[in-house]
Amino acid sequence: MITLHHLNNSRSQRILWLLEELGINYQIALYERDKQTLLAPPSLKAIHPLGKAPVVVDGEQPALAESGLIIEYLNEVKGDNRFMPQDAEARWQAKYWLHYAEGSLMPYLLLTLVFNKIKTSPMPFFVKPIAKGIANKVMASFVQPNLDTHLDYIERHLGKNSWFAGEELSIADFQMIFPLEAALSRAISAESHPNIAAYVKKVQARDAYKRALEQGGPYDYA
């Protein structure tokens, strides 16, 4: 039996979606973020030393971490490669977007979250203007331009493709949905990036995605 160690409002929601699409038996070990720090609870470190979600345990095998690896494992070992395209070009596209999500896109979304949090965090009144000024400068000169480049790139890609690897759902889509949901939540709008918005809406309308939400509990990005 597969166990998904699932943290609310986290990347593990996309693993729930994949499990539901594959239709395989699994169970959930649910963890809640600390309401003050928003960090995962220390109990997750008993499952994997980094204490992050998602983590998947399959029988006696060592715990698997990292969404990309988990997606590949579940698709190959439990899903008979159902979501790996047969066409060679589409297959490489699927692998590219699988790595791109965390390697290229998520760092800028994370930096956006961090610097926006700096601007609103409690601090002495005489420090606040300095901290806010630094945050605004870094966002304007580095983070936002790079984030815009990436999201415009994705917008153009989705204007030409139904799914990330072409015309069929693939491993890439399970990986890419989380950063795009996060982007729509705090970086872009449906008006500015209609193709991304339509893509996210299409994913969230799938029956398996809806079942994953029921299994995983509250998820702010949906």
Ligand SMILES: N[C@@H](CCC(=O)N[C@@H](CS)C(=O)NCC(=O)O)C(=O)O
Contents of the next structure:
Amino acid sequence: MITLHHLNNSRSQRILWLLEELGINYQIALYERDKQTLLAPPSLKAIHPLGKAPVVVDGEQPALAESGLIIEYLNEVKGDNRFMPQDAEARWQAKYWLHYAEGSLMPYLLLTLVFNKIKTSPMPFFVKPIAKGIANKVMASFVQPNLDTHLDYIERHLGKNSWFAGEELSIADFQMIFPLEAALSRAISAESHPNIAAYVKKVQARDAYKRALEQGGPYDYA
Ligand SMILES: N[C@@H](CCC(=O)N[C@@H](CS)C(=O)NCC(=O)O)C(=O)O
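Form predicted on its own already given; the form predicted together with the named molecule follows:
All chains and molecules follow, beginning with the one already shown.
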């Protein structure tokens, strides 16, 4: 039996969606973020030393971490490779986006979250303008321009492709949905990036995605 260690409002939602699309038997171990820090509870470290979600445990095998690897594992070992394109070019595209999501796109979204948090965090009044100034400068000179480049790139890609690896749903889509949902909730809009917004809407309209939401509980990005 597959156990998904699932954290509310997190990347593990993408794994739930894949499990539902594959129709695999699984169970959920649910973890709640700390309301103040938004961090995962320490109990998740008992499952994997990094204490991050998602983690998947398949029977007696060692715990699997990293969403990209979990997606590959579930698709290959439990899903007859259903979401890996047959065509070679589409296959490399699927693998590219699988790496890209966490390797290139997520760091800028995470930096946006961190610098926005710095700006709104409580601190002595005389430090606030300095902290705010530094955060604004790093955002304007480094984070925002890079984020814009990436999101415009994705916007153009989705203008030419139905799914990330072409015309079929693939492993890439399960990986890419989380950063796009996060971007829509804090960095872009349906007006600025209509292709991304339409893509996310299309994913969220799928029956398996809706079932995943029912299984995982509240998910603020949907
Ligand atoms: N690259 C990892 C990132 C895992 C990760 O950072 N997960 C977040 C959830 S979105 C987490 O567990 N955050 C809680 C914490 O840092 O305590 C993956 O794709 O699985």
